[in-house]
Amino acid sequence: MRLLSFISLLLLFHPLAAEPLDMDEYLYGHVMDSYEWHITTVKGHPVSVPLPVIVYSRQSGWHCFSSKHLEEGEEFEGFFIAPKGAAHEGKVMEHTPKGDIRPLDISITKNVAGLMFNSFVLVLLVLLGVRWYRRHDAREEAPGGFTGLVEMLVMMVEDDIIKPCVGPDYKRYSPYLLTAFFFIFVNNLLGIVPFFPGGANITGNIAVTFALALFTFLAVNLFGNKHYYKDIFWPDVPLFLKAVPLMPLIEIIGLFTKPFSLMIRLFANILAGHMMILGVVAVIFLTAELGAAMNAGLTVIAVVFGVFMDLIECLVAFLQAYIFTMLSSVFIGLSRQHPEQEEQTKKP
C-alpha cells in the first residue's frame, strides 16, 4: 500500500535512519511551506526540486533566481532566507543600509506549485468528463467509468448540498459550489500522497482555507437580499434588543464568526491529520535506539496504525470537502430566504 511504500523509502533513503530525530524538523518541515520542494535524501544529501524565487526590492527592483541560490544560509544578489529562530524564519530577507528587511516576496513556494499542479489535475478530470459527454448522447447512454463517478459525484453534491440548501435560486451558485467541493477533495487527496508530486500541505495552509471562506462570505453578503440584512439590522425581537442595540451587534459578529469557522475548521482538520501520521511513522524512527526486538515490533504496530489512519484520512478528504460545502450552501440559503419560504419551513 502507498503508506508502506512511503515508509520503505524512508528507511532507505532517510536521514533519520542513522541519526537523530529532530521532531521539530521532521513534523514541520513536512507541514510547513518552502522555497524548494523536498522530494527524498540519499546518503545524507538531500533531493529536492528548485523553484523561482521572485522579489521586489525597494532598492535595486525586481529580482528572480532558482533558490538553489540561497541553499543552506547562502546569500543571492543581497537576499538569504533567515535562520531558525529568527523574525521572519524561513522568509526571504533582504540585507540593506538600514538592516535586514522582508521585500514584497510572490515567489513560487512549495504550496504554490503544488496549488498549480493540483488545479491543473482538477482541470484534467473535468475535461476527460466533458469529452465524454461531447462524443455521446446522455439521453440515450449512461456515462460509466470514471465519467460515470464524476457525474455521480456531481449529481450527490447538487441534489443532495445544493438544492435543498440554497433554494430555488440554487443555479446561480452550483458552479462555485461545486468548484469549491472537487477543488477541497482533490487538495485532500493529493495532500496525503506522500511521494512527489503529491504530499503539499494546500488545504491545510491557513492562506488557502481564509481564500475559500472569503468567497463564501463574498457570495452569501453580496447577493444577500433585503430579508437577509433586514433580520441582521432590525430582527424580530423585542424593541428594547434592537435599541441597544445587542441583537444587531450579535448578528454583525455572526456574519465573521461564521466564514471564520470554514476557515479554521477545514484548515485544523487536515493539518492534524498530517501531523498525525507523520507522528506514526516517526515511531519506527524514534524506536531505532531501543534494540532491535524493540524496533521491529513498534514498527509493524507503526504500519499497521499508519495504514488505518491513512485510510481514515482518505475518508476525511470526502468529509471535509462535504462539510465545507454544505456550510456554505446553508450560509448561502440563508441569504436569500424570503418571509413565504420561511413561513412554509415552519409548517409541519
Contents of the next structure:
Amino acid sequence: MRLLSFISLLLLFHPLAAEPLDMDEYLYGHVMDSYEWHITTVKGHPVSVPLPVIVYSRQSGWHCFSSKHLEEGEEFEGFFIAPKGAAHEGKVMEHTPKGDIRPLDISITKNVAGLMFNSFVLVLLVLLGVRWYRRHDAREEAPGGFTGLVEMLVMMVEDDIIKPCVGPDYKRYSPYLLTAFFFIFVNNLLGIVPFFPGGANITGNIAVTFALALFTFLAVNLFGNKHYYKDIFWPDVPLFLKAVPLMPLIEIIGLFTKPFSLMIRLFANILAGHMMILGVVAVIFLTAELGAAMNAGLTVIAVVFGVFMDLIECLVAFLQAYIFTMLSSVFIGLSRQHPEQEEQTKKP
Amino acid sequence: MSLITPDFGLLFWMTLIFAIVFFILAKFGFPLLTNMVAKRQERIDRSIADAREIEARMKTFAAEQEAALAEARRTQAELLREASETRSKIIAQAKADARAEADKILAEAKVQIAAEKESALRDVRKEVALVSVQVAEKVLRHELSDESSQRAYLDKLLDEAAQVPLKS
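Could you drop in the structure for the form predicted together with its partner chain? We only have the form predicted alone so far.
Expanding to the full complex; the earlier chain stays at the top.
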C-alpha cells in the first residue's frame, strides 16, 4: 500500500502528456503486419528495425531495398506505402502510368522476421533437446533437465493427442503434428513477450493460420483412404439423400469448414488475446487526461488486469496449440478410418 | 492493411518457413526422440515381463523345492521305519537263533551229562562191585577160614534164601 501511494504521489507531480491516444493506430499498429519492426519511440522519434522490402514489378522487375526508404510516406524507386484511407492501406504500392497498382510483394515484414526468429528458436530448442539422445543410450537411462522437459512435452502431445486421435498409423503423421504443436506453441508464447524480438502477432495473423490449416487440409485429404472418400461421395444414407447430392454436398462443404474452423479459431483467439492486453494497457494512457489520482488508481487496476491477462494468454498459448493439434489429429484420424475397426470398437 | 485477408507475401514466407522447420524437425528432431522413448518403453515392458516370468519361475522352484523336501522327509521316515523294522527283525532272529543254539547246546550237554553220569555210575557200580567182591572175598576168606564158620555161613545164607519170597 505504501508503494502504491508513493507511485500515485509521483504521478501527481508528473507533467502529464495531454497528447490524445489514437486508439486505432495503437491497436492495429501492434497486431498488424508492417514493413519495419517498430520497437519504441524515444522523444518523438520512432526507434525501429528496418526490414528488407522485396517486390516484383511488371515494369521494372525485382526490387529489394530497406524499408527505411519508405518511412513517412516517402517514395523510393517508384514504390511507396499506401496512405491511410487509400486502397491497400499500409501496403507497398507502385506508381505506374496506369495508376497505382499493387506489385507482387514478398517483403520480409515484421511478421516474417518474427516468424524466422521464432522458427530459429524452435529448431534450436528441439535440436538441443534431442542432442542428448545421440550421446546416450535411452534404453539405459532417462534424460533430465531440458531434454527431460522436451521429452515430457513431446510424449504428452504424442501419447495424449496423436496416438488416440489418429489411430494405428499415427507414426506417419506424428512429425507433422508435433511440428504444428510446437510451432504454434512457441509462436504463441513469443507473441506474448512484449519487447523485441518477441511480440509480433504471428499466430494472430490470418495468413499464418491459413497456411497451418492448409497443411492440415493437405495431410487429411492427400492421404485419406477409400473409406473416407466413399463416406464423402457415397455415404451410408438413404438413396434419396445421395441421388439429389445433398449429403455429398454437405460432406464436401465439411471438407473445407474443418480447416477453416482451425484457421479462424487460432487466429481469433490469439488476436483477441493481444487486443485484450493492449486494451488493458491502453487504459493507463487513456485515463491520463482524467487527473493524477484517477489515472493512478486505474493504472494499478490496469497492471493487475494486465498480469491476469498475460497469465490467461500463457494458458491460451498452450491451449490453442493443443486444440489445433488435437483437431488436426482427429481430422486425420477420420480420414484413416477403417470400417472393420469401427465395428471392433463398437462391439464392447 | 486488413485484418482478415491473408497477405500473399506472409503466406509465401510462412509456407516456406514452416516447410523448412517441418523438414528439419521431422528429420533430425522428433523421430529421434520418439523412437528412443519407444525403445525405452519396450525395454521397460520387457524387463517387467522378464521380472514377472522370473517371479513365476521362482514360485515354481519354491513349490518344487517344497515337494522335494517333503519327498525327502517321507523317504527318510520310510528308511528309518524300514531300518528299525530290520533291526528288530535281526534282533528277533538273533534271539531266536541264540535260543535255538543254546537249547541245542543244552540238550547236547544234557545228553553228555547223562552219558557221563551213566558211565560214572557204571564205573562207580563196577568199582562198588569190585570193592564189594573184594570185601566179600576178604570177609569170606576171614570168616570161612574154618569149617564151622563156613557151615554157619552157609546156613545163614540158606535161611536168608528161604526167607526171601519168590519173586516172579
